[in-house]
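This document opens with one chain alone, in structure tokens, the form predicted on its own.
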Amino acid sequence: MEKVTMEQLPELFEAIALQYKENADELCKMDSKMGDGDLGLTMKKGFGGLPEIILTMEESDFSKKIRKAGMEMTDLVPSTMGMLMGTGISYGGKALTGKTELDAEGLVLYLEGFAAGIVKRGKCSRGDRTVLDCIGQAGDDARAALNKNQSASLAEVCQAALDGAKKGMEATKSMVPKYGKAAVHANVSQGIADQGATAGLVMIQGMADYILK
């Protein structure tokens, strides 16, 4: 796949939603040890609602359609993680201003914008053991792949992003949590990936399922 068009956006987010549906129980299990235990359900509901939101939205601008979808997700699941991910989607869409489709460069811009949204909403930094460590690394590696080869395909950049997301998630195993209930239970977090970062990987995996098929 060389690009994702406006008409294909619902299908892209449907693939992401499917990943959250399949991983909901595992995310809830992880979250029960260091959070509220509802992460999987929140992500399943939030991303599960996006395909229909995008499909029925009356918006002809590619960037604005994604931005508005992210904002609607924050209303659908107004939890901490729901707000972070919804804001990430919205900022990712904003980074695509002027684009009419998601190509290799667009994916890099989207992921970088997504990470910027998380920083803006969550007031967090890389290394704080959050979803940012996963998404930020995905964006970094996607950018590196494109810089190395300006002719890189969407699939090649997506694979780099997926590899980066896995690397970012793995890195959280040695980080000390600074936010929420995870910070209170920091003693049990060592050697275990952050549940937010894991949720971030699920999203990137869903994107890859669609783009790399």
Ligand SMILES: Nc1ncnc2c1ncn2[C@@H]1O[C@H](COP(=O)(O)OP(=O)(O)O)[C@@H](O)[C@H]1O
Given for the second form:
Amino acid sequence: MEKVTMEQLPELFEAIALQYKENADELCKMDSKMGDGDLGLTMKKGFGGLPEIILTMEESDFSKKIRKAGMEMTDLVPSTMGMLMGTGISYGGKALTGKTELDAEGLVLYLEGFAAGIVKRGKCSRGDRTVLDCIGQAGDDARAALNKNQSASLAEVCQAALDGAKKGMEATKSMVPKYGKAAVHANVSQGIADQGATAGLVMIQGMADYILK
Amino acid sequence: MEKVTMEQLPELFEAIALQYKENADELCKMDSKMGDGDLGLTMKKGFGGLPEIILTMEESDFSKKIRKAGMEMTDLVPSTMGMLMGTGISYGGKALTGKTELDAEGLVLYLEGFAAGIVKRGKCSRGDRTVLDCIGQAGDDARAALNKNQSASLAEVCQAALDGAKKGMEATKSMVPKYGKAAVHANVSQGIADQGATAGLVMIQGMADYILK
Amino acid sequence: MKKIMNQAENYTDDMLKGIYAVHGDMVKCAANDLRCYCTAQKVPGKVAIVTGGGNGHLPLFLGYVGDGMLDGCGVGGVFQSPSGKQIYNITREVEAGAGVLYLYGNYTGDVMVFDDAAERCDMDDIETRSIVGADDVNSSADINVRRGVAGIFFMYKAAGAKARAMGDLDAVLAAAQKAKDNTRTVGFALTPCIIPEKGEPNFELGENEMAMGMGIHGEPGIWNGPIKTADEIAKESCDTILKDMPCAEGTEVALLLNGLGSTPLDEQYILCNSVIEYLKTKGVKVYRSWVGEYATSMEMAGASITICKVDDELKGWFDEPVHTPFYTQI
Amino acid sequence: MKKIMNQAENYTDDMLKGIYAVHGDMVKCAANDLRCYCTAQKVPGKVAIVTGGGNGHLPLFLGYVGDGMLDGCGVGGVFQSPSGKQIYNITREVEAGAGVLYLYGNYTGDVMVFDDAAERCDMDDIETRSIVGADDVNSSADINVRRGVAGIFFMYKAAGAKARAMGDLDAVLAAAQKAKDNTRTVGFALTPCIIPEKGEPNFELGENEMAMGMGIHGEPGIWNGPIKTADEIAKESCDTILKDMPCAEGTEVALLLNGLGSTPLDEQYILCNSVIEYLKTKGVKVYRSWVGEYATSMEMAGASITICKVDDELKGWFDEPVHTPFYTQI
Ligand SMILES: Nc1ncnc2c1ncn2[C@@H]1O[C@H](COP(=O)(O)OP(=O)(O)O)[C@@H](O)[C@H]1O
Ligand SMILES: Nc1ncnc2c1ncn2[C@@H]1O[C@H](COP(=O)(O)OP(=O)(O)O)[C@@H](O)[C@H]1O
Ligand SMILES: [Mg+2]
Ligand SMILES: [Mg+2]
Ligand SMILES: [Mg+2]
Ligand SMILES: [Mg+2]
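In place of the form predicted on its own, output the structure of the form predicted in complex with this ligand.
Every chain and every other molecule in the complex is listed next, the one we just looked at coming first.
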């Protein structure tokens, strides 16, 4: 797949939703240990709602469609990760201003915008043991792949993003939680990946499922 | 023993208190089944306090001393049976106006007065399955013994009272409870003696322990 | 036993010390006895209203002592009566020349204690009248032997308003009687409470079981069984009340939705909604509702539903402002 | 699960229906959304104060919407944030030309939601300021990441009084900040609560065990162990607070003794007495106390102790009368 068109957007998000459906229990279990146990449910509900939101939305601009969809998602699941992911999508969409489809460069911009949205909403930095460590790394590695080869395909950039997401998630295993309910569990978090970062990887995996299929 | 003197009053009530001490658990158990389970405790506490109350009271009139002691007992244990027994003692004492000691006739008057006090305070009638059925019968039989033999001894009258108390208590086994928390247990009460009547017998038994010893 | 306390035997007195420490501007004790709880704002010439009963039901009973409601309250140990002497001492403190109404719940021990106090007052030429709350429909078919539960709130409110308007003793009694005649309660329990000195639950209910009609000391109700939904509980309770006290279509009622102690306010409002909706289907209109903890059993879970048929006079009494340390209505 | 409710997923909405049915004269919803809870008595020209958070803490948060306190509240599902859109819709409804203060508890999700709403308002040229309650001493050594618990009551009271006196937005924010700077809370739990949709306890504690420092959603505290006496709990809690916020001898404080849901009022007053007595030994004088359920966790047992150092200005704000459907002070 060389690009994701306006018409294909619902399918892209359908693939992500499917990933969350499969990983919901696992995410809940992780969040139970380090937080309040709702993460899988909110991700499933939030991403599960996106295809329908996009399908029924009256909006002809590619970038704006994604922006608005992200905002609607925050209203659907206004938990920490719901806000972060919705804001990320919204900012990712904003970064696509002027585009009419998602190509290789678009994916890089989208992921960088997504990460910027997380920083905006979460007031967090890399290394704080959050979803940002996953998505940020995915964006970095996607950008690096494009820098290395200006004509890299969407698939190539997507593969780089997926590898980066995995790396970023892995890196959280040695980080100390700073935010939210997990902060009080700081001592038991070592060696375990941050649940938000894990949820970030699930999203990138879902995108890759669709783009690389 | 031909009479109980002013000086012997504390000992008389000491004997009653001893009976309640021995029967407290049993009374609590009975009350647990048919009420709130406090009967043994309140009787032990109320009668247990009487010897001291009588000893420390500044009152030189025999009748008034008993009247006041009963009133003080109601303040010490203001539960249903605490009120009834305290009022009974008080009315029993009132019936002894003019006497300076408890003789055979005195015991009859005391028990009749006691029963009248219960009726006054409890607004109950014979047959309502209460402590009245025990004490009332004790008074009746004591009176009958004296009627039969005007020169009956205190011991003879007391024995009649004790027999009457037992009979009265037995009779409650077939009565239906009308008052208090027990009324809602009406169906399970058949064949079991009323706990208040049982407590009444304990009191008469204590008196007999002292008078017949 | 999960109780925040010091020695169990000091439970009631430690509680009272806290109450006097916090509300010392509004209440005081009589006869140097913590358990003789009196208003600190005596109104000369007003009929005084005195209540009392066992502790463990806060804000009942003492919580209603204050402006526009009661003048004194005898505080017994947990689920134990105060003494006649205490009621007498309170009466002496609060009576203000217009006589005293004894208004309390219909429990044998309490009746005896208040009768005893009334006799003592009689010797002092203090005029008293007595009336008991007996609103718990499920406790007996005989209206005269029913237990008094949360519905006494409406009696306090009516009598308090009448007394505040300087009605005489008979008028105050009549106001209480009018509220009583129109008030019915149905309650149910989900979990027991623990009497501090006993240290164990005062009854047992299976996991997911409720007891319909259970009393506020754990007196047995009419059935135990699996918990019903709020809608079902509302229907059953209202049906019981309406059968006992028919309400023609168009009747207006005051509603008291009372939590027994550990039932969240959330659930009380859920049940309240169910009750209001169900009454609507019967053509009964709720004039005003009170939702919250008005008569509890320490940490017992459960609730009670009290309905009082109101006319303009009762509405007026119920709408009167009151101000006590535990209950303020403006 | 012993809950009085209908379908678990309707828990919050059924509760809200009950609340609107009972208090429809004082509150209403915005945008046709039950969860956008607003005062029905808008005051033109007054700074509006909006709060919000997860349901399950009644009377927190919505209970403080009313005269002299707050103007709107976003109601989330049980222990879930409301949405930014809801906060935005509430803000649009209650803003009265003088700007809006967002005053809520310091939980990540809520912070994000209110920030989101503030951005939406910015686009509409509605001026907002934000401040979070973060009074729970045991939740972190870092004062900025502490959780917000019952102490927010004092912030509501201060900001509400200032707004009612027609202070401008910065003045209202400053009042909230002043209350915040002087307020500290320590809480503890004895039993868990049950989230309706989950149907099981949200944590476990052994028989006779308590958890010191536990949060109002069951967040872990600093120790779990056998229940201590009221005196011991009071001492430990006050020591924690006084270490974090030293109070010189002669300091006057406001005291909020808050029950978490199923702790009887009796025990709250017992603990209050212990706290007042202990503070006395430290030369700290309690100016005024509030005892009762101000911020709960449904049927969780336990309590919290909040101390706010007061000067004449704070005293004035705290003594101001307020009137909401859930809290009236005259
Ligand atoms: N301030 C923050 N900035 C970015 N990410 C955050 C922040 N706080 C928490 N997170 C992420 O959110 C995850 C928890 O999400 P979620 O379960 O929705 O939180 P909660 O249930 O505590 O509101 C964490 O694992 C972390 O990755
Ligand atoms: N009105 C009454 N008149 C006489 N006796 C009564 C009356 N009501 C109850 N009793 C007696 O009191 C007994 C219960 O006493 P007690 O345990 O003190 O009552 P409670 O704990 O319910 O207040 C009953 O068994 C009965 O004998
Ligand atoms: Mg979570
Ligand atoms: Mg008993
Ligand atoms: Mg409670
Ligand atoms: Mg409660």
